[in-house]
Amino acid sequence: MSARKHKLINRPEDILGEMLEGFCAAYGDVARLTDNGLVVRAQPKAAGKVGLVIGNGSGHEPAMIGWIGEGLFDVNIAGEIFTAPGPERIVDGIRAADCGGGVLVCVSHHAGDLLNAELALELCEAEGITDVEMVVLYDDISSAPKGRESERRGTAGLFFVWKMLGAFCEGDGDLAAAKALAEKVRDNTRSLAMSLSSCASPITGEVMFEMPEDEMEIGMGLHGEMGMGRQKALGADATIDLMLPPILEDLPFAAGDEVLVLLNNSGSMTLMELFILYRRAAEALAEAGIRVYGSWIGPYATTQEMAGFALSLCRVDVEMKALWDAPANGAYMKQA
């Protein structure tokens, strides 16, 4: 499968710019631009609130801006494709966010986004900003063995987080319980993604990397980034075969768990591969005595037109499940 490297776009310096115009037209509901290019909630949080702040770097869409809204995130920081915003950028953030409760800033685990975000929190002690706390987020298993958790990158499964983040923070909860509340969903929550094609820049038109049209890579990441190896593709069953069980023995799940399933869609897989992926998923964890609790199906992480998907498992306890049952109000979690 070949990336296509030609994009409906206008000029590539102007991509993020038009693409934040665009979609908060669309969903201005929910979200709004504001003069400095935040994506903020459309209706801000009461006062006393934590507020959640989350960057990212573009191209991933609808992550993060589609996760900006009541019972989500209050403040999305977009970068440039594939680039973590800067320091001064997420501090911005952090000021929009601030409602009187505090601010946590929520890091998926990349070298950049890192960095940058402990800059920010560096610059917020210089500037007396002090009631803001910062929670890294990691959940492929790909990236580093079981025992080293927290060097594992962070993926697609980070959106059970988010959810659940999200509800806890519409409540009285303060900051402190809010970042326990994320590590917990983290620490429950594990990924495991595969790739059989690779995707073009949008700015450079340069393919990301070359994948032979009869191979899979298991553990790739969002960027492209290595996994566990290439090797012949199979077939739906026999995939998910192969990724499952070392999801369930890493943290390790077991018979009588309930748990939340997502099957990512990295860009250009189609509805019908995923359903049927979906359907031996559903029946390995009911032989391995695992009830699923709820699961979503489609694009919430992406990578341009990457072709390939990332299962992940969420154990779930009872305070779990009442904040994934809590009403969102995001572009791509309406509910009625």
Given for the second form:
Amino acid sequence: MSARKHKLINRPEDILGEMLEGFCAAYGDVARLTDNGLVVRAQPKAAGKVGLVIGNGSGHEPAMIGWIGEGLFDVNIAGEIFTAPGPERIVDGIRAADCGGGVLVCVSHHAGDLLNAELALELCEAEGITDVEMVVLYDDISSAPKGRESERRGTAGLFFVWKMLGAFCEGDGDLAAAKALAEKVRDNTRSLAMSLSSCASPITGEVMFEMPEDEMEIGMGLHGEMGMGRQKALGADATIDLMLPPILEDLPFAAGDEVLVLLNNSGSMTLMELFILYRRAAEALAEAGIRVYGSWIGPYATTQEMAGFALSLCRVDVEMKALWDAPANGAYMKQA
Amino acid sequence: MSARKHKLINRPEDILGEMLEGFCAAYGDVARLTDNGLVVRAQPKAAGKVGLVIGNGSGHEPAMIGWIGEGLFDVNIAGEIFTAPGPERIVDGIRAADCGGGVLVCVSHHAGDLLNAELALELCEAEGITDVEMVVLYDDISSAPKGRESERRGTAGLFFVWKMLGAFCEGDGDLAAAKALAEKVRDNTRSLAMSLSSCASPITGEVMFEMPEDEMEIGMGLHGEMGMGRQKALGADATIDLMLPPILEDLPFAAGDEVLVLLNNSGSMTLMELFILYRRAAEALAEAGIRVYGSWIGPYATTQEMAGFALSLCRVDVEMKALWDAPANGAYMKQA
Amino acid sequence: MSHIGSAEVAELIAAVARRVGEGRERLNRLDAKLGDGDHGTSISAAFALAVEQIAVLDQPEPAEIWLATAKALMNGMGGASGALFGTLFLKGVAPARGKGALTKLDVEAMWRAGLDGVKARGKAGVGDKTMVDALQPAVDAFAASDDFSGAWPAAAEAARAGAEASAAMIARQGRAKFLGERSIGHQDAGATTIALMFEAVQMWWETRE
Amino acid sequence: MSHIGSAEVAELIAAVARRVGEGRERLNRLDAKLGDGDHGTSISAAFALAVEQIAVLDQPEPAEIWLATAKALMNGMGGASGALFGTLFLKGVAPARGKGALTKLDVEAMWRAGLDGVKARGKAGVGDKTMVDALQPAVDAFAASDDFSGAWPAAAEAARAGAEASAAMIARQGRAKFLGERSIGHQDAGATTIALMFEAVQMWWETRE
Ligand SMILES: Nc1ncnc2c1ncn2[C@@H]1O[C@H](COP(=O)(O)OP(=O)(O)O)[C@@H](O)[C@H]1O
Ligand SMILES: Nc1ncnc2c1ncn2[C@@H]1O[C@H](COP(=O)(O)OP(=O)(O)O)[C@@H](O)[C@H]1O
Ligand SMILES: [Mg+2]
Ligand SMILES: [Mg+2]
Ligand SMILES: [Mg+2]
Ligand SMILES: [Mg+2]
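I have the form predicted on its own already, so could you send the form predicted in complex with the partner chain?
After this comes the whole thing, all chains and molecules, with the earlier chain placed first.
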């Protein structure tokens, strides 16, 4: 199955800048584009709070520009398509996020994001910028076995971290507490993704990988990285029955647990399909005695127009539920 | 370019029921599935208000189940994929929406929706159900020329009607006033859609129409109906420059007007592309002296995984802006 | 036979349901050329539903069988075609009301009322590439014959010819209208269903006689 | 020549930028097999940026040219490869600091520090199918020769052989690692860039001598 190669862009080299301009023109009440290309909150948070910043490759919209706003991130440093921004831009972002309570640099674990954040922190040290911490986040069970969690990739389930951490950093917690909270949410979150199709790179105009019609890949990464292997494409219930058990076993999630559920659309999956998939997931969770506290179904972290989805679960306690329910006002994440 | 034919469903004949079950399981705080297959508000509105109901074919999710909730619709009667529900189900929906202030049946203008609503109103009359009105809504400038607006199709731009009408019907206006408001919004709304790809029917598993790679159709309907014809696929700015002028001329929108802008994702368009498209639209509107009051970019009314978008404009006055800004709480339309 | 009673009317609907069911894939393929490819699936399911709902009627009059068919088509099928095929039967209910057995003139009045209803509701005339292109000639041919034995074959033949003629037309109603000239060369699915309907009735009539 | 000064170091970077620019499409094609197909585009753009930024330096030392190159690669390229190619040059700054002209031993120390930095940051060793597979043999070959005239060709030849050898390896770092055994048979793009770099320097050296 061939992917759509023609993208509605102008020149590949202008994608990043034009996309950020368009986004900020549309959502100026929430987010603002700075002269040095950062997307920052239209209304900065109060002095003394912990600033939250993340750098990441683009091409995953609404992630992460869509999560800039009250109760969410302060600053997003968007890199080129599928490419982490370099260290100097991250330092710019750290400066912009600083409102006196220190800055937490979030890293969704991929080599580029991690290496550039490390370099940025070295630069900060060299320039005497203190009170900066980095937290490395991951959730994808397909990318490394149990016991080697810290080698795993960061994928759509980090959504739970962003939401709760964002809410936390509206409060009076300090930098160390914010980092601990992020790690707590991460350590209670597990995800697994699949895809039925490839997608085209808007830079090269070429299909990113081959995916034969009627096959699917379980464990697909956010940039089309291969996972646990190909197999014949299944129906909705069978797909959930294949993907949910390894997620449950990994944490493990157990009877009596309360969870949040995310079904992330990686691009061109229809909501029609996602609702049918959710139906079986909810049924299977109920069978396992696991209570669903809340659910989100939609495109949160996409891989261009790839036809796939990720199933993410986050086990929550009282603290996490309160953070989950707290208000948020990003362009693509609104909660009253 | 071939479309993805494998959908993550179980059996085609179970799509509608399973999709509604999954949706209502995920969003039980907002919407509820009745025993007779209607999607209704979890919390009914106060007695004496005008009830709002719409029937439509499915396959366009989040439309219309995603707009059930406070400040939006009371009842959605979802038909089979791309097929309007029959008259008896619409009558069920009218009964469910009735809370004493009469019921307005909204019709997004397509033959099936209109004919079945007409039949339903005849049934209501025969059964002595009074205080029911129908309003026929359309916005697609490609489907009939200026002067024959009432022959046009209803497409993504009706989103503006749903939002403002929903807010209106939370207030004390009566049925006639609600209908008049719906017509006012409709008469200030114009849309034009395009697509770069076809999509597959989840019922037949076949591609719905052929679309050669590197071509695009301007004036594409919500079910893949052909519009003003094929041409070579253009870049983002050139596409907006082709589509915006006929929209502006049609109403016409003029310097000094204030408008709402919707860029509707028909399925597998990326947000990256939509932001780049929006950038040019915003620029061109500014050049024309038209002020943007608010913008929405995302999937509101989809055509399965079709790679296209609609550009919709709605001219607003003080009353409409207030209704636009009013709170709403549908699963896929939240406003504080 | 100069009259048909409830048993015959029920058999007639059952014969139609079988024939349309056999034509399911062909109708889907025709609809795929001009529409969304589901006509065979939905019309055959709706007629099957009609047969089921007729079976549970308690000693029905012909009019009640016609009404049950109308409702099954409208509510079981949905869409414009459900409304139109439903209307075809719904409008035939009034002329049959109160009659235990139907003469050829009764049935003629039922078809005529149905045809008028379809045209009024759907705004399609002959030449617009819809079910009307088979239905109108069929009803006219039925009317032009003196008795059932002449009327059924004449209607079947006229419906078949009308359906075939639709291939050369430009669609002006239904989903296909947006195809414009690109609709030329494909036979209309709804017209083909009408042809199958009358063909089924004629075959059923032959085995009865 | 037993020393190279700032002018030569700037020429060297310019030669690399030209050669990598010529290899752009080839590098993209290689990266398309194992990664996301952008390596040629981004590395050539980053080296072009380095040349621009070197041009505006005011009477730079070799160390400053090396630093400008590091920054252009890190910030102009981004991603893991930007960090790693950046590190290759960044770590070479310290051994060069304060020196107006560089001996062969100076340059050897710069490459060695760069190699060590890349390995420490990227956690890849020889055999993991990355730039290290070309870089390590190149640095070793450079060290094993007594002077520039022996070292440059030896390094170029070793880098080329290392890059070619990467084809047979299973990727254990970078995007390609998720391909596992499916990565066998394709030469690594980053290693190829290293080979092009040393080839360019050798060719530049030959025209200088
Ligand atoms: N306005 C109309 N008047 C008469 N017949 C119509 C009209 N619109 C559609 N039809 C008939 O309906 C048929 C399509 O039926 P079907 O495929 O079941 O509906 P849909 O187009 O909603 O999928 C067409 O082949 C045509 O004969
Ligand atoms: N951990 C690592 N150590 C050394 N080299 C690496 C590592 N990861 C990636 N590389 C190199 O980077 C190259 C890919 O570069 P490039 O395509 O520019 O980056 P990206 O994969 O982010 O698109 C690979 O061919 C490999 O040589
Ligand atoms: Mg890349
Ligand atoms: Mg249909
Ligand atoms: Mg059809
Ligand atoms: Mg690459």
